[in-house]
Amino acid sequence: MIMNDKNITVAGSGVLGSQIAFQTAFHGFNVTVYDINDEAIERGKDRIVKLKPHYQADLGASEEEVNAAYNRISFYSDLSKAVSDADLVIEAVAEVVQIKTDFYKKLGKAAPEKTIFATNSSTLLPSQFAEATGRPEKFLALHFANEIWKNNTAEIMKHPGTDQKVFDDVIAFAKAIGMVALPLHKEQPGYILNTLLVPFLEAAMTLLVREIADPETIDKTWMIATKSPMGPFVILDMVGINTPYHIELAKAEATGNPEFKKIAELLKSEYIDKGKLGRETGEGFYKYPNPNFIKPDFLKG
């Protein structure tokens, strides 16, 4: 269904919902992007047409090519107006339960009965958000890693009241705008990425707030001993530091465990407040876009 009709949803233009809708059209699919206010839909777009050269750098693509992929997107803040003629919805907003949950009971009402709708969650199942849709057998997840155009991988959930042919669909869909589908069968939460790479990531988040070591010296310890091109510290600045954030904030509440609460509150108090967000804002763990950990000597001790 969604390969024959072509039109596509992106609600939430951050760093990835942007990176979404962009590979979408650059594969020749109608893509609405949607988000809640005008000033969001503008930096939406500011993202978007950042993307176009890293497309013409990375895949060879022409400027004729980028161009005729962003033409192909419209922007909206009116949800009614956005997904009006949907086939596919993928939600990329906030990673924060009750946010989403609001939002798929609006979409559940403004979308048509065809639309499938798809989860971008990093660390969320679909099953905690199914009953909010309003059409549990067309909803599953469909997660994407941080720049999409090169590290095209597509993981493509189901929770057990997900309708087969919607799986085979999305799954049909993924590879359609140029991902490798790597099929769930059961939920997991964190998905096959997120399993590994978050606990990754909090070791090494942990090692700060412990004060064992500074972020350089983390990365530079797992990027000489595993030959890996990109420490903990260099991903989360890819990721953007908010994701974390929310992500540790989450586990301090459900778990109370205060280390999870002290990363939480450093991301916030020492990054977040003092818009240090990561590689887009020009500054997190490094500054950009001469960031120490590309230089010929970071390895060399």
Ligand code: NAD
Given for the second form:
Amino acid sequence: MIMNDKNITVAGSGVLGSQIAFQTAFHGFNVTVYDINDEAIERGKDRIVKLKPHYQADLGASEEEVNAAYNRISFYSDLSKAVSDADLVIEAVAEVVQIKTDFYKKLGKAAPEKTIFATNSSTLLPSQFAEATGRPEKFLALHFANEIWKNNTAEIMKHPGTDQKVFDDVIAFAKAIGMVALPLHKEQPGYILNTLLVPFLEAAMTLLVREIADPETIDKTWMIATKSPMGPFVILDMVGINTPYHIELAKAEATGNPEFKKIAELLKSEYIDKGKLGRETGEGFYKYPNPNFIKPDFLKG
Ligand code: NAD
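I would like to compare: after the form predicted alone, may I see the structure of the form predicted in complex with the ligand?
Now the complete complex, all chains and molecules, led by this one.
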């Protein structure tokens, strides 16, 4: 049982994996982080260390609390070691079907029988990977939002083969790590959040590749007209450019639509190849720490 033994493995220590690991450790669970090699692990450690001040500033956590949370995390690039006693594995590896399928095949063999697997995939359905896991009844989706400690939604979604007890267990786990648990009773591509968000961000990038308006103008339009604190390009910087890149590339390949291809090419050549991966790297569509959209006159002209 997840809630009794409290051993959680997070696979992938990128933008979301590092946040899930720290949030889970912060709430008292023993966390193991798995990533593909020692370099990826070092990057993951670095990301997790950088979360500490956010927990202090945003949640009022003490230095002792954030250090204790960090000390509850161990790191492995060997999958068998990383999952040897896991009650739950939360998968947050790159949003690429083949990478995830290969991962689940290996994981299914490496993990003990008791282990529940949950995917944090934003755009792919758990039923796509259920067979590869070798344990479809113990597999489901557990989807977090970026900046998990503040944006504390957890969308928990069954695929047709998920055991109800597993679903209930993961809902209880999500609550135990400070999330608002949002159960989805049927499989829905993009869950609730991304059913709303992905078309919105894609519409903004379409305006850009059609050379209709620049990112700041598009953001201003949205922010002024809807009184929203963030426009689509602010959100894209927050998400990180890799994820929308993979989404648009996959859609271009699946549909042959040249506009999706154009968006993917733009994200790759102008942002990813130049190291502008969004807020995390100090630059994406905006430059940080003082991006234009927070300047007082941004919405005035
Ligand atoms: P990321 O690119 O920041 O990190 C991906 C991680 O996967 C890296 O640590 C990489 O080393 C690792 N990885 C790559 N190949 C691997 C393999 N074969 N085995 C194990 N690990 C491997 O991506 P991210 O933004 O953290 O996204 C990860 C997952 O979380 C995706 O499924 C994405 O849809 C989902 N997600 C992302 C966000 C977001 O805002 N970024 C929000 C919700 C969910």
